[in-house]
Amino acid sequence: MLTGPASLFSDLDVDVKPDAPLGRLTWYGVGGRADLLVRPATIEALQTLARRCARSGIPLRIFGSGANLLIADEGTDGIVIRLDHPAFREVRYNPTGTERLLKAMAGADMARTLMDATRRGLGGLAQMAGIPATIGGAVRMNAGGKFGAIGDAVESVTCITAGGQRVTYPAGELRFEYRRTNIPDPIILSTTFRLEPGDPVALRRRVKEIFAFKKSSQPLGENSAGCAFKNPVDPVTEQRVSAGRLIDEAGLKGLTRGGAKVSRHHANFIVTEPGATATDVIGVMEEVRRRVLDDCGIELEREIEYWRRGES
């Protein structure tokens, strides 16, 4: 349990919840608690808290929508920040001639931002249909799928450094690679996207098509945090191959450990049932990784973030 001085946040405009039940806020719905869950109300409070945590050597994590995340049963240490106050959910549009810029704060919901832009006749984010995330979380991991990634539309990203300073990176200074970026700072504050005007009806139709594809091919109605593993690079062809296909070919659909199992709908999804634990989920992941390696010689890398004590 974190016992750091209250001076970290006692004079700041923040909401603080000690021993917060973090695991049940994730899409898996399992896992332990956070020593401290802190919700800053202002950007200035967030900057100051980041600076103080860095100086004190206290781990700091950002909790987004709870997708793509597993909390260990024993919980997580340090300070967990949730950017869900209005200051961090704002979305603004800035028409500039034939171009359109959209600035979304890190806590803004990805699905709502996409649908609002679509209604306004602004395209460029359709590839994010059906992907649960906050803007900050999606940008951090360059979330996406078969239809593209969020980095395809990024104009710039503004971050808060460990020292509490704001810094903005134009897209030309960033690398958006498969499920990762080179953003060096601990906190993404906002992202500006370059969108293109289009027919709202056609844009809406495209979003619905992508969402329908994902609904038909993924277990969206079950407790799951998204793809469990990254699509690996085949060492022979040097091309990415489907992790789901490798897991399926190894005969692992339905593999169960406690209350967690490999989805029969899509093999790269691990789903949880009532009574499941984070240990169950990790057990399934490790068994899948071992058996796929034995079956085809390819080692899978976890896509799901795993928070546990002693790791930052």
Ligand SMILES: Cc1cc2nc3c(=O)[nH]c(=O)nc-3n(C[C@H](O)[C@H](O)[C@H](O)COP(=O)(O)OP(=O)(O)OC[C@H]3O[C@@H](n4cnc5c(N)ncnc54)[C@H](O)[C@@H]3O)c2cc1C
Contents of the next structure:
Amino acid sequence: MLTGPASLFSDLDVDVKPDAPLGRLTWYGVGGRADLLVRPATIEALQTLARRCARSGIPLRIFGSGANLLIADEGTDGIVIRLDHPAFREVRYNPTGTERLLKAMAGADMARTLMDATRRGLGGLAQMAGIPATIGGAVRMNAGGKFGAIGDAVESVTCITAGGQRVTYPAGELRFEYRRTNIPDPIILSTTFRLEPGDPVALRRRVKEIFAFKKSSQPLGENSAGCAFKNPVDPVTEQRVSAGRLIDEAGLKGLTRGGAKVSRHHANFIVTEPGATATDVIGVMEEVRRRVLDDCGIELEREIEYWRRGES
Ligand SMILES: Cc1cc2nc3c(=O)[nH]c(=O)nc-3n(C[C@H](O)[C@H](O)[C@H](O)COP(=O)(O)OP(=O)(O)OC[C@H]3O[C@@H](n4cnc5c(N)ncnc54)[C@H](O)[C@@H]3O)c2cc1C
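Next block, the form predicted in complex with this ligand, ref. the form predicted alone:
Now the complete complex, all chains and molecules, led by this one.
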């Protein structure tokens, strides 16, 4: 008889990979392995798995596309769930007979969804150009930037609770704030967006402009997880200030630990070279945090999520 986490899914429609090389799946491409990587094939299997994990107290983490994640070199415990089965990648237009709505499952790719909506003459997601993500990861993080965030276009979000129930929150019940939301549940299952009809050529031009801006201001060609730190609130002005500017002003561009360094292109990006480890990245982050605090008295908070054993 199976015991431990494996007994949680032995009768479910899931694909299981023990000792999976999770770090390699992230945009950083560094870090260790997951004790168990589980890919459900159906929503029902996901619901049952969530319920059983909660009852057994087994940590459950959801992996999107790994664009905001750093996996510790010693790996992660519990169960990592990846929603990349076709059932979790579907995108449907007009799901309720309302032409302006698009419903995307959490595992759908953000860039593909944006390009497809744009081709169909539906605007409202251009602010997501150049942001690597799944729909679930983008909504969880309220990803965005200078041109807006994903929350701006959300009509409703459907989640799976820790008890395995499906629950839908209309936009009116949701708060999308800077890189966070008030979504209480562990799993985002799908999101419905409210889009605006427009000329496909003009919409595509706008997406290209935003992408070009990102490409010129961020090291998109290098391995990173985007901005390492959130833009902090200046205690004097009570306004958010650019973390990249504070890191630059502290003279930290180019700061290197092993194979990780502060990008010279954008000081809030910590980029890696082949052979780098997660420990190198953390080493750079700790040094940056300490020196920025010394330099201007402002404490930086990590934007990148760091997954390690014993924490979930
Ligand atoms: C080159 C580069 C540029 C970037 N530029 C930006 C930018 O301009 N703006 C910005 O905001 N971010 C940016 N990022 C960071 C990243 O793209 C975003 O945070 C994105 O939302 C991560 O999505 P993901 O699917 O990869 O999520 P992951 O990194 O896999 O996960 C991030 C978090 O979301 C959770 N999560 C993922 N899927 C689900 C789900 N279905 N249900 C519940 N929780 C879930 C994870 O558990 C984790 O807590 C950039 C990253 C890179 C590599």
